[in-house]
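Consider the single chain below, provided in structure tokens and representing the form predicted alone.
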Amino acid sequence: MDQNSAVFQMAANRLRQATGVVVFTGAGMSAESGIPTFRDAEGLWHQFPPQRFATLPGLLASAVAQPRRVAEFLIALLGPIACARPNPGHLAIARLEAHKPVVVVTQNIDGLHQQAGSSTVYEIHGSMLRIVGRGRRPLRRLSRAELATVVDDLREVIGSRGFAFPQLLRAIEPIFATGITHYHRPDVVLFGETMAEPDWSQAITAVQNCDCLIAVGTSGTVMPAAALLDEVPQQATVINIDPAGGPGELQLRGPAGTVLPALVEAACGP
């Protein structure tokens, strides 16, 4: 990224100028941060097909049928989440309300946005880190370290001899259980479930009142997450901030921790 070029000169003076910022997250900002992704050639649905391992039916007859696998899964997705710290990307963010009103849109289930210190932060697809109940009735937030514990948990019983479908859930009771008098699952909007609300309609609202949208590591083609683009007024600018390109006017390939620190000092300073 050239940061003297011209398409970064004009988003930093968009930037400077804005008076409502919406910064909109997808899997490359974690990415950065150890976590994989889960659409990319390498990505977690490469490996473990969606219609099995994010359903809640497809998940709960693949742990009876084969909890080694769902096993190997939850340590796949967890291991990282519970390892995973901020990168300069997400603090860039959390300076920039020094500034601005800022608000997070993401679609990562992490928590790391609000580790970083950013306040308003709209979890489109829930966390994994806020365990509900019924009718996703909020119980109580989970560590890092208390997910930590459940990824060792599995690593240790996945292992052992006659390792089976009640060994799985003695494992996994912290973050989940069904039953008739007790259930509780991480607050994650799975395959075929409704957004995560109220901060999808949140969401809505903060783009449709913005007058400048970040998005970062994210295709914007993702439905329903993509919608919100369509819901950022015309007048507003559109800032892309990934590798690869994305949706956006203006176009800062790199990675998020490199170009928004840099996007944020050039537009407000140090």
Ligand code: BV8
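I've shown you the form predicted alone. Could you give me the structure of the form predicted in complex with this ligand?
The following holds one chain only.
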């Protein structure tokens, strides 16, 4: 990313003049924190088709028919989240709050924006760090350490002889249980499920009232999240930060962990 380029300077000027900023992030935002994206070459959906692993009916059917494969999916999904830390991109977004009102709207479920210090974060696909009951009734928070223990337990049992559905359920009991008297699950929006509220409604309102939206690390393929960009006011600036490019007037092609700190410093000073 050439910080002397005209497009970078224009993006910095627009951000400096902005009075209300929305940062809209996808999986690419956390790539430099060690969390794989979904649709890049090594992405999760290439190894684990979402219709079988990211819908509730698909996941339950796969858990009965292929418990080892579901264990592998959960290890691949939860392992990186359990040991992730905010990267310089997350920290730069949090620093921006010292200079202007910032709302983060994230499709990610890893809690890294809050851990970096961002104070207004709408998790429109929910969070892996919260456990809910029926009707998404909040039950408790889940620490990264607890998540790491579930992953360690899965790694331990997956290789045992006779590993089957009952052993899988036992290993994931801290995050998922279903029964007549008890039910709990991660507060994550799977495909076919409605968006997390009130975050989704608040995200739409924030986008409708911003004058600068920075889209970071999203392929714009998942709906209705990607349709948020249709809610940006006509006169607002849309900056896109992604090595592959993406929707937006100003394209800053590069990794979030490098481009965001440079952009925030150019706009607001060190």
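Given the structure is predicted, the values throughout are model-derived calculations rather than measurements. Positions refer to the first chain, counted from 1. In this text, rigid core is short for the largest set of C-alphas that superpose within 1.5 Å between two forms.
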For residue 243, does the CA position differ by 2 Å or more between the two forms when the superposition is done on the rigid core? no
Would you say residue 222 moves between the two forms, meaning its CA shifts by 2 Å or more once the core is fitted? yes
